[in-house]
Structure formats: C-alpha cells, structure tokens
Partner chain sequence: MELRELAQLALKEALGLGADEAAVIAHRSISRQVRFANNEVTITKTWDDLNLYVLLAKEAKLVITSLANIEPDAIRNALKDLMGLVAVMKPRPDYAPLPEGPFEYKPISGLYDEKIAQMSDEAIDIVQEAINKALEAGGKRVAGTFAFGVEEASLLTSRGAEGEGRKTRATLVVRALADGEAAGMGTTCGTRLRDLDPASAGEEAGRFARLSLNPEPLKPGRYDVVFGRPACAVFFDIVAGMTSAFYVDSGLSCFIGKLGQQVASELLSIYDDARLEAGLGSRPFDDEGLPTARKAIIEGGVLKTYLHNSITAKRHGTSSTANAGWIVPQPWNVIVRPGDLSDEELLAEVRHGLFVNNITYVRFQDYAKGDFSAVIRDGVFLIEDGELKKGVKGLRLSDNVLNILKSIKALSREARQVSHWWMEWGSPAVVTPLFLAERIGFTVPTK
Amino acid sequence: MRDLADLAVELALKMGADYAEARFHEDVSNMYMLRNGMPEVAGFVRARGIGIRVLVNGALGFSSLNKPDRTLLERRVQEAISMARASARTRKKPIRFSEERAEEARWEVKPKEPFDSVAIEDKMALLYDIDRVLSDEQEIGARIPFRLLELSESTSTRYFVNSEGARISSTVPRIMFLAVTTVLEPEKGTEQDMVQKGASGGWEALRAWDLMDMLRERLKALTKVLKEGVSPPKGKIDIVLGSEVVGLMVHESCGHPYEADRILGREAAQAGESFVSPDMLGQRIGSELVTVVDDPTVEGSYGYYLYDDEGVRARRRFLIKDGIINEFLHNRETAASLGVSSNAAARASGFNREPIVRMANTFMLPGDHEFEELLEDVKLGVYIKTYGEWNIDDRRFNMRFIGREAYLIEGGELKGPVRRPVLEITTPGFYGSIDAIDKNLSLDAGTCGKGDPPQGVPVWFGGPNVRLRGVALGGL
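Chain-only structure, as in the form predicted alone:
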C-alpha cells in the first residue's frame, strides 16, 4: 500500500496534476463497553487504505481506495483529476498552497505496555471492578442507576508522500476511557456526570489515571451537591472557574473560531461561522493574563503529532497571546489565502477523509497564583468546578454554561455546594473579565467533530483555575 501511495503521486503528475499527495492509513482499534454491569457489543475495527488529493488548475480533487489494486488506483487517481478539473471550471478564485519545506521523517510513540501485553479478560475485569464500586450505594452515598463505562485502544500507522518530495511515516497508539453516570436522590432529582481521559501511549497511561479513586470522588461530590445544594446567588458577582470548565470554553470559544477555514467561510454550512475576521489579528480580546495555545507536540497527549496530514512540521500555536489575538489555525490552503505559512493544523480522521483545519491540544497557559489566592478576596462568589449543560452559538460568540459541581464562596472561603449555577457570557466578556490564574494546569480528552462527511479526531483541552470579576450569574 505504501508503494501504491508513491505510485498514486507519480500517476497524478502524469495525468496533469499541478500538485499531488497520497496518504496511507492503517487504523486498528478495539473497544470494550459495560452498561450497568453488563457487557455491551464490543468494537474491533480494522481500516486501511489510501487517500489521494490533487491540485489541478487551481481546484482540488479527492478520492480514496481500500484495496491494494493498481488498476483501481489508476481509476481513483483519474477520478480525483476529473473532479478537480470540473471544479476549476466553476471556481472564481483558484486554490493555492503555501510554500512549505518538504521533509522526510519517521516518528512514533513507543508504548511501555503495549495493548496486546494485557489480556482482554484483565481489561474487562477493570471495568467490572469500577462498576462494582460505582453501584455500591453505601460507598458513594446515593444510587447510581446508570453507569456506562467505555475503554478503547487504537493504533494509527500513516505514510504521507507528495509531489514536492515530502515523505512522512508515523505510528501512534492511543488509549481512551469514558464514564457516563447518573446520580439519583429521591425527591432531589438526578445529576449526570461525564469524564473522558485519553493519551498517546500504551496501557501505562491508563494506570496513571487512577480511575477508581477519581470516579469515586467525583460521584461523592456530585451526591453532596444533589443532597445539599442550594440556589446560587444571582447578579454580578466574582466567579472562579475550574480547569475542566476553562478547557471546554477555550476549545469552543477560541479553538473553533480561530480555525482559518471557518473564518474564510468554508465551515458555514457544516458547523457554523466565526465571529473572528482576518483583520482582527493584533486586536485585544482579553486581559493581559490570558494566553491560549494549541500544541500538538505535547508528549503523551491525546492529540499528539509531530507532522500534520499535509507533511508540515508541527509546533505550538499561540492563538491568544497576553490577551491579543495572535494567530489562527491553518492548513496550506488557508495559509496561502491569508499570506502566511501553514502552522500544521491539517488533520484527517482516516484515509477516506480529506485533511481539514483542526485543533490538537487547546489550553490556557497557567499563571502564578495558588488556588487559595483566587478565593481569598472574594466576598461573595461561586466556584464552578465542573460543567453539565453547555451551549454556544454557531459564531462562537455567545456562551451558556450550567455548573455541575459548584460551591459558594463567602469571605474568601469555600462553603457549601450550590446547584446548577448558570453562566451566560460573551467570548470577549469571558477573556476580558479574567483577573487571576492559578498554577494548576489540568487537561481532559475529547473527540472533536467537524466536517462533512464528519470527522472525529482526538484532542485535549484544559487549563488552570481562573477568576472572573463582576460577571452576571443566574440559576435554574
């Protein structure tokens, strides 16, 4: 299949392509699931094939195949060429790619504990052990009538080649754990919790998460909120947001609207628009304490990669720097449109998907405060540690978050739990009201969706705990 990828580029050039690339993907994944103590249908996926993309007369064409067949390959290359030529006849503005260095490289993540070194029985035993703890009413303090536990492991092997001389090979194993649970307290109602962990690496990453204790403590805290939680104070007050909330907010209100294809309008009919425009680079959007980055090169991260799916070397991207809009996420097409270099944000979820602009690991950089310092001069406020429901408009400007685990702050100290505080705020309002950030960086995993046909890619999002001054809080 690698030889066929090389051949695809050669054939495309002979057929008249101005530029050609081919990506061989082999993705192997296993999934194990337990629902209320009973095993669900497991998933065992094997997918391998080649994606071919060509640039002809200023238009793109894409095709793919999943069989090692030279005759089929020639047909698919011709289909991509024909698609590009047909598109070129209707395009008003030709597509160009930014000039990038063509590199040859091989990189991989080497697991300390490969997935196949752990028996399937041991993997299921872990899920059963966790479920037994969560279903123990005396242990948690309340009934957990719904418990969904999912464990997945995957290995992605890729080979990229283009007509400029780039050749990139990689192998990345990833592991993910997801728990969705519902706490029930008669006459008080229910609260639902969801937590997702993910990393690049082997079974050793899962051992480091200490899942049993983490879930036990989350559900005990949620039980307390359900039993003892009171209505939050309303009106303009100070709010401290936990890293889990901050992570989701920067993903949704900074990562997505800073995707250059979204800024240029391509995503409008698929996932929405962006309130950001190209001329906003250099404008202030938040306090000088705020720096938000997207960094694929964080070792062990769920969104880890060293080269993107266009063969461009990855680096840390500073989306907001000291409160200033600093750069957007680019592939080679959007970079050329805005007269900059690609910053390696092109990702494809599989061989049969084109690479589009995506996030990797998006987070706010930590500050220099201790958590207690965020609280100490708050006369009346709320600490929202985790979120439940959240909404954001398709331009990523107006946000609404409902707290799940939250506590009253009074006289600089944490008091009892409050139930379902509601934070409605604009994106500039969020970043502009931050006046203190602590040292505690925490990151969670997610699967970010985008595109048509849809593509889900692994990401991290997170940040420190932050303090917002004088923002409006509501409650249910």
Contents of the next structure:
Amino acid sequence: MRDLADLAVELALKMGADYAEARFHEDVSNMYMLRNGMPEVAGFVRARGIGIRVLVNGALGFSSLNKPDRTLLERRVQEAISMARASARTRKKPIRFSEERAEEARWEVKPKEPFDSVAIEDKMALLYDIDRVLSDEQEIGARIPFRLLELSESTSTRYFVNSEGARISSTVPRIMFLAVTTVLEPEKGTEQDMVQKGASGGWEALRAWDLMDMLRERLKALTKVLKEGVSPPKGKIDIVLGSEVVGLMVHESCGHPYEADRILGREAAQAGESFVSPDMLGQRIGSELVTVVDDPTVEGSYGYYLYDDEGVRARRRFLIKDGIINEFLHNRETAASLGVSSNAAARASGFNREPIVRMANTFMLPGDHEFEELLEDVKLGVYIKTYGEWNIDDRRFNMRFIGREAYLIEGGELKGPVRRPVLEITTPGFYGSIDAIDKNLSLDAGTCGKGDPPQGVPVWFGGPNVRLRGVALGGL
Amino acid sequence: MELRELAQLALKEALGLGADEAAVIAHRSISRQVRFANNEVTITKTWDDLNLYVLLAKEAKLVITSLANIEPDAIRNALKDLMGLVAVMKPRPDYAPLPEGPFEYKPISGLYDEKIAQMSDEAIDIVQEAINKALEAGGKRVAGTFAFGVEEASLLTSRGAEGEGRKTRATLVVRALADGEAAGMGTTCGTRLRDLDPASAGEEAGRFARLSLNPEPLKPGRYDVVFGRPACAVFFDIVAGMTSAFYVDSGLSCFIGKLGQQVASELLSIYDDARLEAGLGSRPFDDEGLPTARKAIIEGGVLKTYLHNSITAKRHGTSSTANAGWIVPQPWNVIVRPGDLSDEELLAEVRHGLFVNNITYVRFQDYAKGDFSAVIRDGVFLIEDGELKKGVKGLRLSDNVLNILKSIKALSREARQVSHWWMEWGSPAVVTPLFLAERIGFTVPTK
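Okay, that one was the form predicted alone. Can I see the form predicted in complex with the partner chain too?
Shown next: the complete complex, the earlier chain at its head.
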C-alpha cells in the first residue's frame, strides 16, 4: 500500500490539487483485560490504510480508505478534490501552509524487549499477580471490590509522502497499562483510583514501572484517606500540588489553550477555543518561576516522535518561559495564518484522521527546592498528591481538580489525610500563585482527545511539586 | 467480495480451525463530513472502510479481533493467531454460549435514504444554510460539523444467526459565538434527509449566542434548573450508559445494587428502543445476533433492568437484553418519556433559577456514587419569573447523577432526537424533551 500512497499524491496533482500528501499506516495492537480477577477479553486489532489530504483553491479535502484498490483510490482522491473545490466558495481567506523543508528520513524506536519476546501467558500472569495483591484485604487495609486491569501493546508503522518531496518512514512500539479500582469501606463509602502508565518502547518499559508496588502504595494510601480523611480547611491557605496534578493542569490549561487551531477558532464547535489570543504572546501569565514546555523528542516517552504527521522535524517548544507566554503549538496551516514556521505539532491518531495541532509531552520544568522546603513555612495548607474528578471550560480558563490522595499541612509538616479537597481556580490564578517549585520532575501517561471525529493520541504530562500561596479551596 | 461471502469465509475458517463458537461481522461504510469554523468550511472528509470483526470461543475462553486486511490469506493467518491466543487464555467462569438461532428479524422502517447515501458536494449548501441562519439570528462566528454516511453490515454466528442491514445517518451540530464567551448551540439529526432542519439548528445556535452576550457572574449555590436538549442528551447518555452491566460490574456505575429500586423521580421513564423508526441507533439485531426489542430502563423512577449481552446476563442470572457489544453492552436509542408542558410552560415553572443548554466535560470523582462536575455552556441563562433574563458565566455544575434524577420535577412534551460530540457513554442518539430539576449545585473558581 506504500506504493499507493505515492500514487495518491501523483493522482491528486494530476487532478488539480495545489498540494497533496498521503500517509500509509499499518497499526497492530494487542489487548489483555482482567476484570475482578476474570479474563474479560483478549484480542488484537490489525488496521492499515491510506489517508490523503489535498489543498485545492485554498480549501482542504481529506479522504481515507483501507482497501488496497487502485480504482477505489482514484475515486477517493477525486472526491477529496471535488469536495474541497466545492467548499472553496465558502472561504473568504484561502488556506495556506507554511513553507517547510521537504525532509527525507527514516526513524524508529527499537524495543529492547520486543512484545513477542514475552509469552502471552506471562503477560496474563502479570495481570493475575497484580489482581492478587489488590484483592488482599489485609495487605491493602480495605476491600477492593472492583478491579479493572488493562494492558495493551501497539506498533504503528507509518509512511508519509507529500507533493513537495518529503518522505518519512517510522516505526514506534508503545505499551500502556491502565488500572481502575474502587476501595470500599462499608462505614465510609467508596473512593476510586484510576492510573495510566504508557511509554514508547517494548516490554522493558513496563518492567520499569514496578506496577505491583505502585498500585499497592496508591491503594493503601487511598484506603487511609477513606478511613481517616478529614474535611479540608476553609479560607485562604497554601496548597502544595503533586507532580501528577501539576502535569494534568499544565496539559489542560497551558497545552490546550496554546494550540493555535483553538486560538484561531477551528475547534470551536467541539473542544472549544482559547482564552489566549495571538496578541498575548509576550504577556505575563504566571510567576517568573514557571516554564512549561511541550517536547515530542523525549526518548521513551508515550508522546514520542521525531517528525510530525506533516513531515516537519520535531523540537522542544517553550510554551511559557519564565512566566511569559512564549510560543503556541502549530501545524503548517496555523503557522501560515500567524506568519511563523510550524513547530511540528501536527498529529493524526490513525491513517483515517486529518493531522491537527496536538501536544506530545507537556511538562513544567523543575525548580531548585527540595520537597520538604515547599512545606517548611506553610502554617496551614493541603498537599494534593493525586486527583480524581477534573474538568476545564472550553476556553481553558476555569478549571477544577478534586484531590484523591491529599494531606493536611500544619506548621510545616505533613499531617493526616484530607478527603476530597476541591481546587477550583482560573488559569492565571493558578500560574500567578506559584511561589516555589521543587526538583522532582515526574511524568505520567494519558490519551489526549480532540478533533471530530475524535482522535486519541498518546501523551505524557508532568511536572515537579509546586506550592500555591493564599488560595481558598472550593466546592459547595 | 460481498459482505455476506466475507463473513461466511471467516466463520468457516474459524470453525475449521477448531473454534467451539464464532460470531463474525463484516462491515462496510462510506462516511463524509463537512467541518466549519469562522463561517467557513475548514475541511471536507470522506472515509471508505471495510472491516471484519471476529469473536472466537473455545473451552469457555473468548478472544476477539478487528481486521482491515480482508484478503483470504490474511484472514486465515489472523484467525490462526487468534486461536493461538485463545489456547493460552484461562477459561471464564461466567462464560455463556452465543444465543441459539436462527432468528427472524423484522425490518425497521426509515433507516435508509438514498439521498444521504449519495450526497457529496451538496452537503456544502446545507452547511451554508445553517451558517447563514446562525448569523441572521445573532451569531458572529459559526462553527460545527455536518457528518453523514451509509453503512451496511452482515452478521453470522455459529449458532445460526444470520442478519444483514444497511442504514444512513446524518448529524449537524452548529455552535455560534457572539463574542469569546457568548455561545449557543443547535443540533439536528436523522436517518433521512427530510428529518434534518439545518435552518432551525442554525437559528437556535445564533439566538442563544445573541442572548448570551454580556454574561454576568452568579453566586455559587443550589438553583432550580431547566436543562436544554443538548444537556439532556449528555445526561441521559450517561444514565443509560451506566446501566450497561459491564460498567455495573466494573464499579463504573452509580446503579450498582439498585435494580428494582426508586433511583429517580417517578416522573421519569427511560427506554432503550433499537426498533425506533428512523432512529440513529436502530438495528434489528445486536452483535450476538439476538433480535432487538424495546425495553424500559427506568420506569416511573424505578430501575427496571441493566443492559446485557449473553455473558453479563449469565453473571446476573438473567437473559440478554439484546444490547451486545461483545465486551460492553450498550444502549441503542435512548428514549426519555416526555411530560405534558410546552418548553415555555416548563420555563414558566421556574421563579428564580437557571437554563443550561449544554453540559460538557462530565467527569466523575466516584462513579459508584455518581459524584461529578461538568462544564456548562452554549446558552446558560438566569431565569426570573419564567423568562430568560440574562447570560451567566463562570458557574460549574457540581452534583450527583442520582440526586439529579431524584430532583426532576417536570419534563416538557416535545422530544427530539439529539446526537452530538459530548455524548461520551456510547448512545448513538437520545430522544429527549427538556427537564426541570430542583436545587442543583453550582460552584465557581475561588481565584
């Protein structure tokens, strides 16, 4: 089908496209799921196909097919062009792409332990072993009546070609683990935990996660919160946020609103727009301690790539630098609209999706404090280590995160657990309240959703632990 | 190769390789989409897909696959791999055989419209009409998606189920903005072109956006709320989704242990009806080949059933409700029984409260309890003496699914089919009126 991708570009140009690109993807994934100790399902997906995108008279058309048939390919290329041409009349301003170097490259992630080097029995055995630990009421301290464990391995092989001469081939294996658990204490009710790990690479990445210990510790801590957690303090206090919370907050309140397609209104009907406008570049959004980057080139990361799905070479992007709005995330379309170059943020979740502006690995850079130093002059505060419920409005200005594992801070020391502290805060309120950042950078995996039809792409998000001064907790 | 031949080939191969049971779905679709923003079309898309889905069972062990490569050799190799996988799995204590066929499937009317199947460039005119109406009604910038397509499926099982069907569908979502914060939304959808009303969807989006101009902050607290249809669709999608036995058994539902109990106001009845004429989710058979039927999920506020496939049904000691999903049972068309008030009369019931047109980003602190919060948007208004008084900003819906269900005080009489992007729990469509609920919680940021 790779030849058909080349042919698609050739055909599109012959049929009148001003620009054409084609991506051939071959995606293989295996999935194993254990629910409450029972093998819920195992299976695999073998998908392949070609996605074609054309620019005609300043309008974009896309089509995809998963059958390697030349006649069908011609029909789909023709339709992409004819629909784009028909839609061009609605456009006052033609779509243009930024000028980029036509790269020719091949890149790949080589797993140290390929997925097929580990027996399926051993993969299932790992899930059974984890489930056994989680079912041990004495070990955890409470009953975990609901345990959903999922393991997936996938390998995406891609070939990108465009009418400017770019040709990029890549292969990336990824591994993902998800656990959803419910702690039950008859007198106190339930608390739930959801944790996802992910990486590019082979089975070696999973070994490094030490899943058994990680889950045991999380659930023991959550049990303590459920049994002993007190109501959070009222009024203005200091709040220390754990890496996991900081990571999701920067993903949601810095990554998303700095996506230039949202800023320009292209996602308005679904995910929404942004409180950030192009003229806010250079403006202060937070304390000078805050620097947030998005970096696809972090080796081993879940969001890893070296060239994006428009063939542009990836690099680290400094979204907030020393508290100043520094850079947006761009694909070639948004870059041309704002008169800059693409910074390689175009990603497509599969062959049958258009490449749109996405994050890769978004994180706040660490500071110079020790964790204990964040606590030491806090008279009264809360340390929110992990989160449960969270959301953010469609302009990415008004967000809320409820702590799962959280502790009281009194006189500079961590005390007992606090149950469900609600942090409901504006984006400038968050970045403007940070007065100390520790050295401990940690990153977590997620599947970021955006686009219509939705595109879930693998990402990391993370950060150090940070301290917010003088913030009241929310809730009713 | 025709879909039926493809399914036959895969079924024969699977049984030939030693599977005890197999179900096969061959599925072909051509889908199209016109996306727009800032009053312009941003991209047009076409998808041409042919996929094969296979479930195999051997010795009470289950495995599944999805294949895009439908060359006979590729199918054969994939099925061999699948048999290799099943060999190393452990048996399921809850294993249940596929339903014993053959079955007779009665046709459902109104599921196919050649005009939608053949539509291509003409879709631009429909989008243009919606944009123009939204602008006329007060929107300044209009965005949305018009998605439409045709699909056909052939299902065969080793227990003698043989089903075939084709359907068309179209969904138009229009979101208008009058400035950065003032937004409105309108939707229209159906299986037939004549079911669509792009002008009304555009008008509603534009009107709500205009009415939302200059929104004001409001104090956090508890308010009586009338939910608009996009919000009702999101909410009842969650309610119906949470009755899937898979979620019940995974701790991801607030209906655990509540069968036969009063879980909602007695005014509320919700049905799942896969046989709805011209329903977006209508289908004569489920993924195990069982004939579908209308059933009450909640009737008079009482939880009547969970949604089951054969395996979840066995686990619960009951029969399948024909909602398979090989892994996750799911609702088909969620239908909320209307009340007897007009939309305006429902609003008139509220002396001081809120109108919330859409809810998005519903996220749970505890699924088993039902505690959640959600972003409200696309027309959020203060109601004073039954009138939409002014736009409101900054509030977040923060409450509990069961509490809202029990707080329902009235429903309007006009139910419409709704489908949009923020329905995340798997219902293809919800047919819903507006509803009024009392003393619902709203919070605001503290800084």
